[in-house]
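Given next, in structure tokens, is a single chain: the form predicted on its own.
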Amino acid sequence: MKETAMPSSLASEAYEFVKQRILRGNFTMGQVISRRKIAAELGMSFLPVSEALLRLEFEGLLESRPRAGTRVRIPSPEDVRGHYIVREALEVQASMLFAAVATEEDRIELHALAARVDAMSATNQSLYLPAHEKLHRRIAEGARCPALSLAIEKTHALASTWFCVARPHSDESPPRRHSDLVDILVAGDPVKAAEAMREHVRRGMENTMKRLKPYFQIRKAYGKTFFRSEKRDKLRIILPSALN
């Protein structure tokens, strides 16, 4: 039993290494990812961290090229709007069942959460990730589904590599985005609290295509390509800049 479960936790190590370093932008969308200096840098073999990425690639996060390796996944337009499509529904539904039995204390804290999120969207970045994914995530909660609330944290997974993608400080959102939202969610009424949330939804689904532009670009011109030396994948990592 110890033999077995032992390459089971190196790759549960291996998965959690790798996505966390999509997730916070240390690995870019399009970027190659080398088993070999994540199994050195780990001290571990080949076959957990293949293990691991297989895993990441059936979650989206990675895909792969025979002969070519594996690399952040760089989404579509299509992509995009797929998970949104998704995310609508099931956001829309947590916010109406919110709004319809979340606890007073559900409520307070959710104030407090909106506060902070629309604070960081403006100062930093790096903290407004994971605040913003927890401003979801506790609705969800307050919706006292679980099943819904774990989709919802999976969709999030996903969007945090779109997420990465630097924004200009000239972004469109209003300073109150969040807690505008929680305003009306927070109030009660579950088809107001719908449309808020649809709203919500769309709006950020706009943001997002404007700032993965250059990588749509990127996608179409180079789509079955993948730069195995560091120094032309640099070069792509940087191309986005370029092509704004």
Given for the second form:
Number of protein chains: 2
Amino acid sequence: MKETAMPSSLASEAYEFVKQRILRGNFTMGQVISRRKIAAELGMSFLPVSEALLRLEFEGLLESRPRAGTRVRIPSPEDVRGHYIVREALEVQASMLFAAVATEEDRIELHALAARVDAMSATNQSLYLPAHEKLHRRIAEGARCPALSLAIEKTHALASTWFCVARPHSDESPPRRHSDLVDILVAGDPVKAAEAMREHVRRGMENTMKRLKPYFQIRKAYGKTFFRSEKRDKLRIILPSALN
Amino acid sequence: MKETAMPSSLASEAYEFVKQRILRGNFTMGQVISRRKIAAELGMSFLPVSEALLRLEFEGLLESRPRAGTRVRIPSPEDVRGHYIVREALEVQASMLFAAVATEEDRIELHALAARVDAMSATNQSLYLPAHEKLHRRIAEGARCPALSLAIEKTHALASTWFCVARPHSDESPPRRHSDLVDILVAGDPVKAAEAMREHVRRGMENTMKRLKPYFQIRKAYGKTFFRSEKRDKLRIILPSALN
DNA sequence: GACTCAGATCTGTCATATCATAAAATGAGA
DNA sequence: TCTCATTTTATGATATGACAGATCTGAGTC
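Switching from the form predicted on its own: structure of the form predicted in complex with another copy of the chain?
Next comes the full complex, this chain leading.
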């Protein structure tokens, strides 16, 4: 956890700070974030913090209401579906380009990454997510289109917040789920690559939908009000909540 | 040109104001925008204006450097290519979904829109762009995925700024360019729909590349400095500039 | 217990002021 | 006319404070 060199701007420092806390799960879904407290914690005014939160809101990690507060976004089923449809579009495009233009080094590295991801999906949970993201990032980079990589990276950041929660999965995902995908990508046929990636992303959506199901109810219970106190915890208990 | 109801926030008012001026070409590419002047013009502080410009920067319409200024973004060839690759990904996805799930009304309306667009591509230049955008928006809406529609809409806003400039086109685009596309979309075969849309977007990219070629040189001449005075106009003359 | 309602507290929005830096304007020297 | 260093002006970044509105708290009521 190092300061990313010289942020050169308090706003970007605050941005990284809050983003990391969300991605690590220190801020839980639905939790209200206080600009002033974070500003005090970082020793700055709350204006650069506001700019940072605004940016995170654009990226879909936060949601806010004018004078009520800002909280970590709680997704609705439509959010998840929409997210995965956009993501499918982008990743299919990336995998087609990868199959067509990736270098030999790209393809070799991808094989190694896929093997690592598949291995960790069964054993090491905490390292699985970063490895999985790296795999997809490499595919995007192999497509040789920075704009596409950037768009994909943004969608991944959003989805990451959904995985910092309970992981009841261990659903028998095939042991070579990612290796099989990569095998097709490196083979070099864009159409087959697209097909494989499309299937891959769709599986991901089904998985996420299952995991997030309890939280959909929480979203409904919260409604439009931004609870600042612990009332939210009470709601969590009241809910039908098969949270685990 | 109506105020969109009650903006409820000065920042969003400034956002709409600046965005419209960019899209209408009142702000030309590379022109530096002064937060303070706009704030004065709108009778507000420059803080809400800053928030608006920040948002437009996220959307790719503006670019800024820390204490130099904020200007309407001048695209590089890589920008255009990246934009169209992302756009291709999204629109192909939309057209596949449209072919699969659009209602009968959707398909009927699309036919009419396509005919209108093709008609105006030859005659009415000023109405062509809005009609063209509406056509693509309807396709996205027919896909029944708000998130996808939103993503596409954002990419269109960016591209629109590129068309407020010289239109040397009138390149013999086939008279039924959009009608042919729509014919395939409404037929209902997702694979063929995807194919047709992919081809359509690629044509669009080639077109845009041709139009923007002169501006690529301007971008190089500008470099990283944000000219606030008229020196920029001199540069424009100096350039090889077959601007018209 | 549940419900209401007035104050206290916190929130985001916005205005104003200061500061370091980038670009412009100026002017002396070739 | 050109170049280069200087000053001047303009810009974005940030701090601070005021304000309206949302949420919270707690006493009072049933």
